[in-house]
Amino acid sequence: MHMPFLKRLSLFLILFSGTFLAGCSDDKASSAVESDKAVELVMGTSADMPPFEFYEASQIVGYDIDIAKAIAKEIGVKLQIRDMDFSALIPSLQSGRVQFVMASMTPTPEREKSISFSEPYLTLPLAAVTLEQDIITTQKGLSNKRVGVQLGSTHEQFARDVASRDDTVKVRSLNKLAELIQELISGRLDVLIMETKTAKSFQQVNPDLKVAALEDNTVSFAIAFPKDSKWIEKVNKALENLQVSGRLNAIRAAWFSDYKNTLSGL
């Protein structure tokens, strides 16, 4: 016996309404779950540059780390930190293994061909580290010296530029700053080039090291991103907010007891 048309139509509308409402409920639930999932950004670093990024027990700590955490909180994302060799940082950005890099990295025209940078968040002098009583304060002082630098760093480019004008300067690049310090102490290198605050941190552990700022040579640090990343604008805004609120100065004061917003030296 066939069901009358009007009854069949009524039954269809009831079933359709139930399905539609259930679908709406599922969609809302799904949206709620998605909204509860905080975005996680993976940051690449090279944790061998105290006081910027280094290991304390099993934790990576430092000035750059605290800045990164403050930025993540400001823009409302979770933060994961991944340690690697400095020379692997840019390839990791390009491959998508990390979303940004903080590792005392300096913007250069060559780097900006393949990656993008935030506004600089710190500028400091370069330092020459030696074991000699006669400290080095000028590029000319690097003549007839075996110069050690970190592989892939702007310090390496600086040293190689000097060597291109003075063939008595011999440059050696290694992955880790601790390895360079050991090479200097063992007498296989004469001088290391690095950022001043990192040099002073190594000096605290090795009092025999002599540290001097190289005249008229500074480095600026910025946050690196894949080319034209959508996060650059948000991070720049976060840095601006942290500066206005005083949070950036508080982090600097915590890590650099002698920090002043000048380039007056060590």
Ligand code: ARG
Contents of the next structure:
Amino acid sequence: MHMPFLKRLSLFLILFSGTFLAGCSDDKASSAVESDKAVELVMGTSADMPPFEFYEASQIVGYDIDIAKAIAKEIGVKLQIRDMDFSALIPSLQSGRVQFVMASMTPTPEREKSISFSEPYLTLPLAAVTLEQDIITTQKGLSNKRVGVQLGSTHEQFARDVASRDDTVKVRSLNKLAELIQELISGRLDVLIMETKTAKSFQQVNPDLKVAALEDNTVSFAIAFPKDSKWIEKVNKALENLQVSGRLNAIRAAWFSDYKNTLSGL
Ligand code: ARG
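Output the form predicted together with the ligand next; the form predicted on its own has already been displayed.
Time for the whole complex; same chain goes first.
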């Protein structure tokens, strides 16, 4: 069958212009690369958790943020960071408002029902933060205490779990970690549960805080995605490259002066 002339002409033009562009000068080639780079991924975080994601003046900075930037560079995309309450992160992934989350988020089987995770990029012990002289290192130590945790966190789950077995444990969940610190300092909470590194960061500005690792409580952090996101594989590959190139260790060393101990404790 013969094509009508106009159709043939336009087909020719399309093919021709394609050939023309492909064989074109560097200028055109680099603008094609640039348009690839213009892919922008929106990352959700909860910037209330030093040294992982927090505000320095009006900038969100931290260990997770540096890793996110390195990953974005590695896969050749732009990064936009959106700050929100921790409890809003998973709904934001599900509704597609953000393409991934880096917020010191711990992968759990429960969460894996609704979202997916990268390989873990860090493992840390949990801490109990108090003002009392006697530190808390065990679940039993939470008896008769008002325990503060972040809303929507695995710490909240952990504390509620302990409280379900011991009704002297009272759990209160708040949106932001700084609010929890405030409540502890003003005596309205007895103990907070959070990651050791973060507890230590708060302790630097509030030297009265006592920080102790909770025994048998190690958690890891991973990057979260909507279920079956096409970015998971690319991000895992990028993480692997950053590990091999030493970039990940450099970021670790920049944020944790004692980074060699990062895997083992405080
Ligand atoms: N690792 C804990 C969790 O996944 C707490 C994370 C809190 N993150 C934050 N940016 N405040 O639930």
